[in-house]
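We begin with a single chain expressed as structure tokens, specifically the form predicted on its own.
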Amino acid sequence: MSASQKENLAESPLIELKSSSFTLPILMLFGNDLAVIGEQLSRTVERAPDFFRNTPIVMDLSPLAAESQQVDFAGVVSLCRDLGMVPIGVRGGNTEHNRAAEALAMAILADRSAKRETAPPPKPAAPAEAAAKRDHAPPSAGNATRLITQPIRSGQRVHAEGGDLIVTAHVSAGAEIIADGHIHVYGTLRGRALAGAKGDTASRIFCNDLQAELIAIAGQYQVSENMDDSIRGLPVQVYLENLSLMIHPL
């Protein structure tokens, strides 16, 4: 390689760091008995082996931190890897937990369940004032809707950030659709559908033909193997009720 070619190569960017959003399964640890954890984890994976194969997961340690319980990180990580999962980080742990996780080169993630200070709710406006505000209110930037009119094929991933996702075609097996708000699919829904990706428990999924591999709302998910056969192939809506995933025909 000539000197000029090396110089051009050095000036050309070979990497780029970008921010993105991914929905990862969370493994909540409520105890530190390794044998029981292994047994329960095995049963969970057996119900949906394809979903958990090579899937990155995050361990939530907040229940253990609240009771100052220790955890055998090396043992839990080994269990997860033996079952085909890839542990990448922890959240909600105490200082000792975090040190043990860092020793295994695991990431320490922010605990989204931590309490945040919130401003007091505004006083309700008078009816006339409220009507005037509605008539002149600008469109909300956080309510952006993404419309997809072409089929979403296997291997494709579509994310509607900050709003709803509307798909007027089919979603193929192996595809993944994600929305921070609601998801509407006016064709057959195969693949994975994840609504309320940033924790909005009021989000819902609507589809004309449910044949999904996985559906999830605000982190609460259900895989195909656990879905009732009576709702397959039907128009349905999916929503959360008391943090339980509900699937009802439309």
Contents of the next structure:
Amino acid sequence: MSASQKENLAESPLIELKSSSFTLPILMLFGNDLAVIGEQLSRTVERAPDFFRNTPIVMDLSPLAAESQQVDFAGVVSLCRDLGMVPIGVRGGNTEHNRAAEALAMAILADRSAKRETAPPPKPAAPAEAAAKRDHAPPSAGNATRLITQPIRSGQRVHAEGGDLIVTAHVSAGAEIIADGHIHVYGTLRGRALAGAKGDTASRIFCNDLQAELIAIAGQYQVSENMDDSIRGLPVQVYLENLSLMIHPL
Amino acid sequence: MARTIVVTSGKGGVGKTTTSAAIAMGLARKGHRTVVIDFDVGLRNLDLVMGCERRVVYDLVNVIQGEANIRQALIRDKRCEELYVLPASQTRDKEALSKEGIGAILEQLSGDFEYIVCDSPAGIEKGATLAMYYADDAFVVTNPEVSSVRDSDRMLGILASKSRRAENNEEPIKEYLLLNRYSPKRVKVGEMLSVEDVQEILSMHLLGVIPESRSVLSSSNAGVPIILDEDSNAGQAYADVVARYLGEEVPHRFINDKKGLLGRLFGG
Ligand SMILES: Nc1ncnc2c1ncn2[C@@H]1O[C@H](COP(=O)(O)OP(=O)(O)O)[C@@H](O)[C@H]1O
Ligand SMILES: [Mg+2]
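Output the form predicted in complex with the partner chain next; the form predicted on its own has already been displayed.
So here's everything in the complex, that chain up top.
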């Protein structure tokens, strides 16, 4: 490369700073027993490994901060990493928590739930948070919707990234469909369906005939064995309420 | 231009070789020049079912590796002069198969034959995926049981994504369901999935239902494709399948248990 070429390159911009918002899964920590956290976390991941693989995750330390509990922060981070997640930051921690996070090159994220430090249990606050997210989320872009008209067969895996997934045929047992947004299946859903795969708790699953092996929204899942017989084989919608999965006939 | 049919299933022992032999013979007997190729390298048995095992000189792998030309390897059937068999190798391993090699053989056969029937090995590995790669039509052989249906479903997914037609964005492979070893009696008592159950799970076109029949084993032991046993239910069912595939309207039989007294005494 000649010197003048180099100069030209220096003139034309190779970078640009932009801003964009992402919905990230939050790992709430309610206690500091590393062994128990590890056990519960790996049990959760085991049930939906694809959901967690390489997923950036933010740790919410506000319940610990509220009770001035310390935590082996490096331990939790390495637990997450071992399970395939990419911990990127914390929120809601106290000064000591934040210092530990900084030492591990983690981001300290603005804490929208700071006020909750004084409010007792953090769980009931979740729906409000989901609602807030819904309000702030950009409208689902029409072109991000993925339409599939052929049956999705055992062993196949479809991921509608950044949007909704519509399947007009059936989804076989042994198949897996994933959407960052909603999932609609106008045939029989026999395989696994994971909506809100990037953590959007407002995502829903709609299907004409529920016989799924597993359904999940934003990481909250239910396996076939635990599904109520009364809704099996029916047209249903699945959504999150207080972070628990609700399955209702349509 | 030949039409290439793959007989596939995922699961082993469901009747792919039986079906390949029967439909190849059926097509040839209707006057269509047909070759049936055994892709089950290492476990060849199409030649046994076709009754030509003692005339095998060269095989598929020899041709792919240039040790013989295709004419030397083809075995002409003694009962039907429109029918040829290209046997598999029993001594080589399936790594000897290559996509390019198979492509070149099919290309050569395509000029001389109307139908090329590929008897696929079980599994979803190399032999099976190569057998289906160049297919125009797929006969998916399924037994009326959950594990077999599940494997067929898996195979359909692979057919839809890993074929030449899929890679070139051409019209997809036509898929036909062949439900084999069907026993209306066992369906009735709930030991087997019904035709409706299987169709509901796979949602694909039903080409035919082949009943469970003892004649199948005895005729393959004798090296006679079952379709030549015109007295057997299974032979008749395969004849229907061939006719349907060629566009004739033939009602489905052997789905319900309504044999007459004579049938019950002598059937099977
Ligand atoms: N309709 C049928 N009724 C009874 N036995 C059958 C039938 N179809 C296949 N069989 C038997 O099942 C076994 C496996 O058949 P085969 O055609 O070799 O299966 P594959 O090629 O799929 O492994 C053979 O012993 C065969 O005789
Ligand atoms: Mg076989």
